[in-house]
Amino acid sequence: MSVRSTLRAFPTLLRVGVSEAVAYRAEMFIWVLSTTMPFIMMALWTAVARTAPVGRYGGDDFVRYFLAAFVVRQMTGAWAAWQINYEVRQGTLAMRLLRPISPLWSYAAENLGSFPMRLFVVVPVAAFSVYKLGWGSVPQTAWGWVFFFLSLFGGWLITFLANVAIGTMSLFMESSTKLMDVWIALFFVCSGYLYPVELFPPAFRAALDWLPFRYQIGLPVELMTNAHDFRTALVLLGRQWLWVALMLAMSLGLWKQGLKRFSAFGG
C-alpha cells in the first residue's frame, strides 16, 4: 500500500484503536494504577525537601515535577513490544501481514487510540497542579507550548519505536521480554521518572543527555514546568528528535530483517 493510501486509512485505524480502548477500559484503568510511582516519589522527595531544598527543588517544586511526570507518563506510554512478542510466538502476526497495510501502523493506531481514555486521568491531574501551585505548572509562553507538545510527541515516538525494535528481536531470539525488562529498568533510572535528571552528579547527567531515556519523560516534564530558556530547550529538543530518527531507522531495519525469519516461528 502506498504512503498516501496508508495515511487515508490511518484515521479508520485510529477509530478502531479508540473502540478497543473503550472496550478494554478496565485493563486501561489497571495500567493507569500501575503507573502511579510518581505519586510515591512525590511523597518521598517532598519529605526530604521539608527541611531544606534539594538543588533548586523545594517541596512545591517536587509536587509540580511529579504531577507533570505522571501526566507525561500517561501520554507517552506504549506496549507494542509485548504485542509483537506475543503475536510472533503465537504465529498470529501472519494475520496482520495479510492486510494491505504494515502491521506497524496498526500497532501505532492501537497505542494512540488509548489517548482519549487517558485524558480522563491526565486533565484532572494537570488542572489540580495549576489550581494548587499556579500557572508555573504549565508552559507560560507560546513557544513553550509548541516545544512541550513536540517533546511529548517525540517522547511517545521514542517509546513506541523502542518497543517495536525490542519486540522485533523476538523474531531472532524467540522471546524478547527480558530485553524489555532491561530497557524498562534503565528507563526508571535514567529518564527522570523517579527523580529529576538534574539531581544526578554533573558527569552522569552529561552522559544522560546523550541517551534516549531522558527524552521519553524528563524533557517533556522540564518543558511543562518551565525549567529551560528558549535556547536550551531548542538544543534538547533537537537531540530528542535526533533520537527519534535513529530509533526509526533501527526499528525499521530490524523489522524488515526480522520478517524474513518469521516463517521459522509462525504457529
The other form holds:
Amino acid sequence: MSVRSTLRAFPTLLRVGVSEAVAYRAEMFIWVLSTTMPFIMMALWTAVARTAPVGRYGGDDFVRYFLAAFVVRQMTGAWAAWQINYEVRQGTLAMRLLRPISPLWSYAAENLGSFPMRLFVVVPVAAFSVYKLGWGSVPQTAWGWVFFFLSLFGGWLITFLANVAIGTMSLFMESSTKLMDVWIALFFVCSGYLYPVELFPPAFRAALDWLPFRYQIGLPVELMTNAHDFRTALVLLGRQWLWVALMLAMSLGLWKQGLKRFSAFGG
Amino acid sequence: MLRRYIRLFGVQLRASSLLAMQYRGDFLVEGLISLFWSVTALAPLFVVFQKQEQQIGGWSFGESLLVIGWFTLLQGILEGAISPSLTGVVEHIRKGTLDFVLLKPADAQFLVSTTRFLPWRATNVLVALGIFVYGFHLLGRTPSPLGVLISLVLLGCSVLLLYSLWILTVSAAFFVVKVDNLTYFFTSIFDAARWPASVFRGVLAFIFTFVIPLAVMTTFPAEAMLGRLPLMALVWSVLGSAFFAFVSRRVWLYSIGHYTSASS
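Condition change, the form predicted alone to the form predicted together with the partner chain:
Following is the full complex, with the preceding chain placed first.
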C-alpha cells in the first residue's frame, strides 16, 4: 500500500482507537489505577528526604518529579507486545494481515487513540502539581515546551517500537511474554520511573545514558520539570531520537522476517 | 469430609506439578526469571541506601531487608499458589465454563483455588531466606526463637489476608465483565508492601493499614523477627485476618449466588 493511502487511512484508524478507548473506559480507568507506582515512590522518597535532601532533591522536588513521572507514563504507554503475542497464538493476526494496511499502523492508532481519554486523568494531576508547587512543574520556556513534547513523542515511539520488536519475537519462539517481563524489569530499574536517574551511583549513570530506558520516562520528566539547560537538553534529545531510529530499523526488520514465518490456521 | 478435601488437594497439587514438570526448559527459564525479578526488586533499596546510616521511616538498611525478605516470600506464595488458579476463574466467567466447576460435588471456592500451582515460584522462598540471613548478618544479631515463632503465626495471617483480598478481587469479576487487568491492579498495589509501613503517611497510611492491610503482611513479621512487635498488634492481626477471611467468604457466596451462567 502506498504511503499516500496509508496517510489517508490513519486519521480514520485514530478515530476508531479513540472510540474504542471511550467504549472501554472502565477498563482503562483500572489500567490508570494500576500505574500508581509513582505515588508510592513519592511517599517513599519524601520520607527519605525528610531528614536531608538527596542530591538536589528535597521533599517538594520529589513530589514534582513523581507527579511528572505519572503524567509521562500515562502518555507513553503501549501494549502492542501483548496484543501481537495473543494474536499470533490465536491466529487472528491473519485477519489484520488481510487488510490493505500494515497491522503496525492499527496497533499504533489504538495506542494513540487512548491518549485523549487519558488527558482526563493527566491534566488534573499536572494542574495539581502547578497549583501546589508553582510553575516549575511545567516547562517555563517556549523551547522547553517544544522539547518536552518532542521527548514525549520520542518516549512513546521507543516504548511502542520495543513492544513491536518483542511482540514480533513470538513469531520466532512460542511466546515472548517472558522476554517482555525481562524488558519491563529493566525498564523499571533503569528508566527513572522509580527514582530520578541522577540518584544512581555514578558508575551506572554513564551506562544509563546509552541505554534506551531513560529516554522512555526519565528524559520527558526531566524536561517537564526544567532540569536541563538548552544545550544538555538538545544533546539528550538527540540521543533519544537516535534510539528511535535504531528501534525503528530493528523492529521493522524483525517484523518483516517474522511475517515470513507466520502461518495461521490452514496457512 | 475433611479427609476427602485433603486427598482432593493432594490430587490437584500433583496434577499441576506434573503439568509444570512437563516442559523442563520452561521450568528452568521460569526459575531464572523469578530470580532475575527478585534481584531487580532489590535495586530501589540499594539506591535509597547508598548513603551509610540512611534511615527511612526509622528503618535502617538491615531492618528494611527483612521487610523485603517477607515481601519476596509472600510474592512467591501469591504468584505461585494463589493467583494462577484464581486468574482461571475470570477466564471461566468470561467463557461461561464456570458451570462445569459449579456442577462438581465439592466446594466451588476450594476447587477454583487449588487448580493450578507454579512450583518454580519456590525460588522466591530461597531468595527470601538468603535475604533474611544477609539482613541479620548486617544487623549483627540473630532473631529470637519467640520472634521467629510469632512471625510464622503472622505468615499464616498474611497468607490468609492475601488469599481473602484475592477472592474479593475475583468476586468483582462476576459483576464487571472485563477485568483481566484487575489482577494486574492487585499486584501493583501489593508492590507497596515492599517498604516498611512507617514510610507512608496520611491517606496512604490509612489505606495500607485498614483497607488493604499491607502493614500486617510484611512490616509486622519483620518487626516480630526483630522482637519489637507489640502484643496487641499480633492480636489485632489475627482477629483482622480472620475477619477478612469471613467477609471474603460471604462475598464469594453472594457472587456465586448471583452468577448467571452462559446460557441463562
